[in-house]
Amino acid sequence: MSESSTQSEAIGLGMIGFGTVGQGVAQLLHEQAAVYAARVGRPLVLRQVAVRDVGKAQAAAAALDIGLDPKMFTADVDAMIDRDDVAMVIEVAGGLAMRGPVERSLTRGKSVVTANKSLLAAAGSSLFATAREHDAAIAFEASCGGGIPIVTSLLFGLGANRIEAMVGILNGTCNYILTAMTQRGQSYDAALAEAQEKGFAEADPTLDISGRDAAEKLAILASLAYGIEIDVDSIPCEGIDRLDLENIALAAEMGYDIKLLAIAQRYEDGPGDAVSLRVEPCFVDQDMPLSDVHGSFNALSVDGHATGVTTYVGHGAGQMPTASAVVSDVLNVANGWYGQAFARLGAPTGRTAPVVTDELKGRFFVRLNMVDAPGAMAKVATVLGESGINLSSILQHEAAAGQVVPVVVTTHEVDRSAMDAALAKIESLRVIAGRATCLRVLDFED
């Protein structure tokens, strides 16, 4: 077969993109070529990458040394989706600005393969909505947990179960900052700013560790899950900027670490299909395997009827990691299933269902600053008994009469609204220094 034949049997790519995952792709792509032909039956062909800036891409993929010509890049996006030989588009510029040429690679029947969480979060139910009017797909299991098959494992593994939960850790920099504070003993602050020189934390973390970058993933995996439409905008987060030192310790004391993790179950007492989507620092009992995902590692554990609990952990981000499932994604579609099966699977579909955060029981861990004086603790209990509060266990280290000294209980389960309603209280009795700390303890895998 002639070099010319083989180009025009193949299989045109296009790609909005060249930053550090596109890169990453245009290798894969340049150094697997002959195995992703074998295992298409066709090669796959990077025609043209669009970019803002077309001799930043050229430098860059000068550096590469794969052979990339320079007039392959040009900043005309719009010219490039429309070309005739490039039959699928690869987006991996991110951010919401990517709608309108996703939606144009779309209405012209062309499936793209994308890793933007939050333009799916945001618009998922529309474009997908588009891609099955135009005979497309949309292929994105590099939006979620970077090169861990979460998406895959969720449509199709799991596809005999109903899935009764996840819990994931879906943000590596809060991972890494965890991981340092707790391993090394590193302030927040610390560990943020080593992050950030190692280029797990950008030079604005605000997305990641206010718990939006999680609550964005969990959005798409929910829906998937449940075959809902999700509002990002309605999922209750809360980051890890308040945590210190003291928490880590205590928790270690008591047995547990503490991760920022992304949850959703369902609420068996909710109208209709009800679900219950939040993203916290929770308490994770040493002995479960979240417990031991450390540094930028993500993790999901998913909670089918029918498996029980299985537990998916790998890099949730980085170049290769990220391209390898971009590039996976591309071979899915160009050998056909996914196509099929995306125009059947239960995504989003504008079907909605309520979101539900206050009301979910739970078991929580309290920490107090509480006056080491003859009946504060006295005042506590009663607070929390005439609240319906019942406690597991308390921990309070010995001071001297009169000191302020960290006093930790956890408790059985109670409902969120109930448990914040009691600390209200607690926080006006004047044994009572400044406001507490309250952290949901994780009994997922029980």
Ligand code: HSE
The other form holds:
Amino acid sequence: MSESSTQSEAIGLGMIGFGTVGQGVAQLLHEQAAVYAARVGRPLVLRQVAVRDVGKAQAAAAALDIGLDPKMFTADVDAMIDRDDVAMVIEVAGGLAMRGPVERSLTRGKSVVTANKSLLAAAGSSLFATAREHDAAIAFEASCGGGIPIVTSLLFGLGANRIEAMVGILNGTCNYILTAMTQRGQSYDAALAEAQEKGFAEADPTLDISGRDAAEKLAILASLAYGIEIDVDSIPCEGIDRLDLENIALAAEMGYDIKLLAIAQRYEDGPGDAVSLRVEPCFVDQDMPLSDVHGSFNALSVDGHATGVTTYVGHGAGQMPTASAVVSDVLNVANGWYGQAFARLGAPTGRTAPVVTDELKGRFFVRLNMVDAPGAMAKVATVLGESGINLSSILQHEAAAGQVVPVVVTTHEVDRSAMDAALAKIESLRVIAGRATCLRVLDFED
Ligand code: HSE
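Return the form predicted in complex with this ligand of this protein as a structure block, the form predicted alone having already been given.
In what comes next, the whole complex appears, and the chain from above leads the way.
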């Protein structure tokens, strides 16, 4: 094939953003060019990269040393999208401000590959409609779980299933912090600083530690699994900022690890289905596979009615894992099959999911600060008994009489609403100091 015919048959790519992930994408496209050309049947050529700061991007490109032409960087994102020789747009800039450029690309019939979970969680339904209207596709594997192909698995590999439940570790920063606290006894603040240094955390790390980042990913995955539109703000979401080393040590003593989990459960609600969604720190039995997912790794366990549980584990954040997901999407779109599948994807249909937290039963860990005095435990036990809550274990360490000591109980299955009502009564007892900690327990009974 002559050079000119190769170029005329090439698929031109435009990219928005040249940060950590964008540079990883450029590197993969350069290093694996021949392999990708063979997989697609035509070369993929990065024509232009739109960035806010052209000088900074040019310096980063020079440092990468992969022969990127400094002239390929531009601040004019619209002109880049409109180029005739750009057939597909990669959006790795992130943030809700990307809605305009993504819509512009789609309305010009150009498919978009994006890692932008916030944008999809906020406007996925409308963007999907725009894409379909203009015969374009949106591919978004990189938006959830970094390099793990969980979107592809859920949509295509598990397409034969009704999804009963999904349980995921979907935020690498939180998992990194919890692992550092559990395995190295590191303080929360030191572990967060380390996760930021390693580049896992969002620019605003409160998105990670508040659980919001995991909720956005859960909204995307659940909308695909259940074909419903989900308002991410309606997902009950608790982060890891209230956890301390004492909770983690108590969990370990009882055979559990604490993990921030994103949970979706389908249940029958009269004639129709309903879905319960939540993000919360949970006690995970150390015998369960999810408790072995450490550091910045992510995992998703999917319970399909025909497959049973399958679990996907891998790097949930970081440059090359995320770039891998982006470039794999580019290949799938370039190959044509993804666009065809996208037209009928089980994605937002306009049906809104009821997001329910209280109806579903669970087991709970409760930590109380109790005055070590005669009858104190009996008072707590009375409230629990009157609320119909059955205890499965109790733990109290030796303490001097009259001191406040942590007392831990775990329960058998109970409604969350019954648990919360009982906790409110317990916290008002004179023998209890401060607020109770209550975390869901995930084990083989759940
Ligand atoms: N801040 C995210 C995380 C990056 O820690 O998982 C990947 O979305």
